[in-house]
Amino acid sequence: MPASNFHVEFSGVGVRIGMATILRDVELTVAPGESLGLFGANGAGKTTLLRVVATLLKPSGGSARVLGVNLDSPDRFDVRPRLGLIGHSPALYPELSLLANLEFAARVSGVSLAAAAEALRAVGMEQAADRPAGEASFGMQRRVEFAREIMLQPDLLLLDEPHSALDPSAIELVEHIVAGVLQRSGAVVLVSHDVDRVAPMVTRTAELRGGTIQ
């Protein structure tokens, strides 16, 4: 099969857990240097969608390719290097410090120990360096999510609710980061319900209403 000119390119996808259908005949295509905002309301399937997209949950039926990757592949956790997903709960581990969970990413990804501090700094909790992730503020561990993908440099970035309890400062962040992947031709997909704060980070908008992209 020739490769994909698409990071992301879902034609009929579906996805069912129990009796319940959550996504149903999903078009959707992502192309490098495009920032794609995702909304719809609460149980639409947005979450869902960004799941499937990050390879944590496989589709029920349809075509799905992810990076030029087709998710019905054993291959398909091939792509996970190349993802950065921020999800709404941070995916830090509570007894490490602050540094010491982007030196474990780091270490996993084959980047410096450096650029882990590096990262630290840019996004202004190196004074926190220390602190056990668990006894972080939500906003704290938030920052450091930002700066571990700042540090690793994906090429497709899945943001879901980015802006939650971010002082105003921390919402500039996920501007700079979403700027940083479209200047590399990467690409991202950012799901919200604030859809004036989104505009401006985005090259278009896609609504998801009852299971499928309108």
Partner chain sequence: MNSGFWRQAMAVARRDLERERHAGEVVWVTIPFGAIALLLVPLAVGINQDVLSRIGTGMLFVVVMLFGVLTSIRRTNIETPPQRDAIALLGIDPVAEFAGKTAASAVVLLVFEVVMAAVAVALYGIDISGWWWMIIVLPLTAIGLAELGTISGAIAASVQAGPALVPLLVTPLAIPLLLGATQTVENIDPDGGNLSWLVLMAIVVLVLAIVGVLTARPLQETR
The other form holds:
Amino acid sequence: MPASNFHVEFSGVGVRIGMATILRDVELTVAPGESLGLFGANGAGKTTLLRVVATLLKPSGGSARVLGVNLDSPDRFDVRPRLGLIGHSPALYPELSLLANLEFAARVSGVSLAAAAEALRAVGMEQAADRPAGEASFGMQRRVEFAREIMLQPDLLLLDEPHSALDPSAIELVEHIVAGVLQRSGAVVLVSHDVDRVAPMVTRTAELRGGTIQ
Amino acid sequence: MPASNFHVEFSGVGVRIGMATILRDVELTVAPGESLGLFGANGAGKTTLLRVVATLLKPSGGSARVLGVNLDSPDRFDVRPRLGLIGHSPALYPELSLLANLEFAARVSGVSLAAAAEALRAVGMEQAADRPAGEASFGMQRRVEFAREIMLQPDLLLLDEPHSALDPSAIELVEHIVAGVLQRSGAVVLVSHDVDRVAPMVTRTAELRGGTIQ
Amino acid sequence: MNSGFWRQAMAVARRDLERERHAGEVVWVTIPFGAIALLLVPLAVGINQDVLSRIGTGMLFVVVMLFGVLTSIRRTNIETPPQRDAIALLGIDPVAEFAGKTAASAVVLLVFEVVMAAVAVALYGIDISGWWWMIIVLPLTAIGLAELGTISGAIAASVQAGPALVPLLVTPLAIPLLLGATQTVENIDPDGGNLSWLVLMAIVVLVLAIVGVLTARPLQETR
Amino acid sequence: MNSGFWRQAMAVARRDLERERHAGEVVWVTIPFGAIALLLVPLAVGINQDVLSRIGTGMLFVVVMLFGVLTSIRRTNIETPPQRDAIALLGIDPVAEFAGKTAASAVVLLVFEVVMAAVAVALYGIDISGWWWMIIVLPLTAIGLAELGTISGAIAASVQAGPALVPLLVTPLAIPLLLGATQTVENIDPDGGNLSWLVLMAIVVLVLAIVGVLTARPLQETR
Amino acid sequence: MTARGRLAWLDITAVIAVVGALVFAMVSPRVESQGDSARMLFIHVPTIWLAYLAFAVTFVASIAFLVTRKLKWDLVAGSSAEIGVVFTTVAIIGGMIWGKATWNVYWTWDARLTLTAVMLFVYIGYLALRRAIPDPVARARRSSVLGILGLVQLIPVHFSVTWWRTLHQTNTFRPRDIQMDGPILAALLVSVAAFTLVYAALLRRRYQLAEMELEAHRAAAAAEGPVAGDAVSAPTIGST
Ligand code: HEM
Ligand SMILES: Nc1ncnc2c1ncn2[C@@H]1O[C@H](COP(=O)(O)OP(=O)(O)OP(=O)(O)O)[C@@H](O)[C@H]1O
Ligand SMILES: Nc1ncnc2c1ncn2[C@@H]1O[C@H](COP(=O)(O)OP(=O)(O)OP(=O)(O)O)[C@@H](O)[C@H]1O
Ligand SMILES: [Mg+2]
Ligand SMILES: [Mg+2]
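The form predicted together with its partner chain is what I need now, so please give it after the form predicted alone.
Below, the chain from earlier opens the complete complex, with every other chain and molecule after it.
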């Protein structure tokens, strides 16, 4: 695995789904310790770009490296444990309790169960630990997703509109978690529509327009 | 139907789901022409309260009137066409195109199909009219929900975090739609975590804490 | 039953058929799956041709019933909670919703039945002398099953266990339909014995329609 | 196959069983629905008791197969796209995921099979002289069906037609299992003919396991 | 000769061979006990054997794809399965016609007949899966698994007549023990050879077509279409 100075290194990346062109000619680098704010109109392709960076969607062209690994090579699976993503809609299992959801992630990742309970406490949800995720409010589910990333400590964290659904007391979770990643020389890509709000926590911004980064 | 001076008139309203008490002793009135900003921590019960006002969830106690109709009486179904709700997650049929989704609502409500196309244009989505809703981005789906309410012109509009997912060019949709409702002497209840942002469009605010309005 | 009623019922039926057309679940899954079932059962059970041509019609209707129930829980017939909220707030007449959903399901089921019947005839060498009754039996079965599916769907929508409950509610109730269908087609009775079975089916379908119409509003109230 | 592998496989199996325990889909829907099917078929088909006790075992396995396929598309076995994304990013070993999912499904299927067998014996008056083979046949069938369900689920995951495709893929492929199961239990053959059927089943189960393990990674790459 | 020319030559040979084989079959001596309908043998058996071959090719090509990750193997697998489905259908229809003549029913309750139909379903499922996935690479990965699994079906189909002694002919070709009259055997072998040519010709044609489809897909993928997000514009209300 040749060393790379960047956590994300995209050059000429295009993305198509079926016959539709979503992204083209995307040039993007994010260095360790950097936090990128990604903006763009509705439908511009921000979520799509995050999923490509998360190795969940393969680019249809160009050269894309994430955490030093080429997205075309099978090695991309090996970097997945180092990636974290909080998307638009919660990804919890509705039948399982909030704590059980975290514990599942902990078991798969080889993290201790104590860390799961600890993370739940960190987001202020320890008293709702036994509530099934399907009965938790939208914001509560988002908080648990933050807890998961706090617990798993990814090197590259991808956030899709992280502020939505968080109440004022929880809104600093975003700043906290971004700071944590940067502190251990990780990188963050943060999608948002609210330039002012994310300004303090990003080191750089980019805008998606016409399917590419302007 | 006895006349009422309020669009929403709750007194001592409690809500239980299964064994859990979500809300208790809620006192709330919203007059025509009023726009209420509703705040509260994650899990405080804002979404639940909106669903009660929307007649979708029956209160377990107290007296609740919406648009002059008691929520205990079967008449509550008759006011539903006058209610509009935009919730956390999009309610479109993923197989149908964005326009077909709107047209379905138009047909059911007896609105002309031209109005559906017009509403889609108003939210800037006419070029994506034929895209299946399942392939539209999160913000695009939200915009279509706004188009639906623009088309249906409800007398009581309930918005659950309406700003999330809208890009800066679309953010004024919220203000526009609220203004429209107030202009025709309707009322609005707007849930948000962002006090500053909603301040210009609400005439009054309330906070949910401990399962009741403070 | 004013024009608003029909407009809403048509809109609902149209929506369901459109969704089904796009998803293609019945064409691509239920029909092949049903055909496989028709093929499988005799093989595993080791019935010979004689028995088979005798019991073939019964087998056909068993498969129609079991898989018919599956079509009423097809993805495109089930609404997510936000979708349910949205349609409730459109102020749809619950009776119109019942009529529209049932009509769409009946169309889908009828297509399914016709294909299954063709497969059964081809495979089982069924004696089809009584089959012209099918012209009435198939639509009646389709409508009856569709009514049951819609009613049970509405009941289940208000319960935790949700769509999963539907088959459990529908299947036992569908037994009179199943019996009526099999008997009408099989008993070629010059004294008009078939007719009495047909009448039974028609009554069941009618009763279900009445139940559906009368319960549409109370069931909606649970939401 | 280090400790990480087993830890992940266990975690997945545990998650699936927990989800199933909370949702109770198999207990509350598949089992009653299967029992109704067992009940319905003879009724509609009009078979008498003699025939029934002869073909009962076959019927049992047909029902196990058809409804077994339905358990592999049970709600708690299918992940939503965000859930799939999340689990992918946990960096789970695809082979461990295959093993864990299959193990959980096999347990669920075994429970289903045992209840169905009891119902069939009670209803059909089956000659159970060959039934001690069931001790091996039932687990083998359960494992085989579970493997097929997991593989097909992985093939169909994130394909548009999605979960709907699974039964179509699984059912025909499950035929060798069905044949093996029926024949082992029914042919009481002093020359050890049963054994050769058992061997067939075991081979199928093994082949499926190998295919599942070898294709787990290529299938993951499609995501 | 150009590649295209050679291909046309293969097509023509295949057609001539099949016509020749069928003529040969027609003039071959009549089996008294079965009548002229027995000549169905020369269509029925070759088509089903060629279906076996086609599915075996799908199996091998699927493995080859998974090992080499070369898309051309997937094209071979898909093309061959399609031809196999056609051959299976022809064999079943031929068998049904034959069955009407000898057993007096189109379809009977027989293990081989059933399992042949099940095999058809497996590969229809395979084709349905391919149809459901537009992206060539994803399609190749997913369908190759099914292409491998599908071969499992051939075993019960082939042995069905031994496992259940029912109506259908038992396997007459066993190593070292061929139970068939010389002339009939000769006619059958000629017919099999001819149908093999047909298979080869069809496979090459279908593969060519598949390559063209892939090329078209790639060309469409390379073409600069409109960007999906450009369909969204600023709302016309609210901002004014
Ligand atoms: C729909 C009806 C039929 C189907 C699906 C069917 C299927 C098959 C299959 C799959 C084979 C290949 C067996 C193998 O080599 O593995 C086969 C071979 C054969 N079939 Fe049929 N068959 C049908 C009807 C008939 C009929 C009506 C006859 C004649 C009475 C017949 C005579 C034969 C013979 C002679 C062979 C060659 C057996 C051998 O040498 O292996 N088939 N058939
Ligand atoms: N079906 C249910 N069963 C039990 N409790 C529930 C159910 N649905 C919601 N709750 C609980 O009710 C409370 C209120 O939920 P609600 O969704 O109304 O909160 P909210 O104020 O909208 O929060 P958020 O800001 O996170 O959206 C939560 O604590 C939630 O766990
Ligand atoms: N499966 C798909 N098929 C076709 N087009 C798709 C598909 N998924 C997404 N798109 C299109 O790709 C574009 C980008 O979508 P994406 O979700 O990335 O936008 P976004 O920038 O995240 O928008 P938003 O701000 O609304 O979340 C949209 O125009 C969408 O319609
Ligand atoms: Mg997005
Ligand atoms: Mg809420």
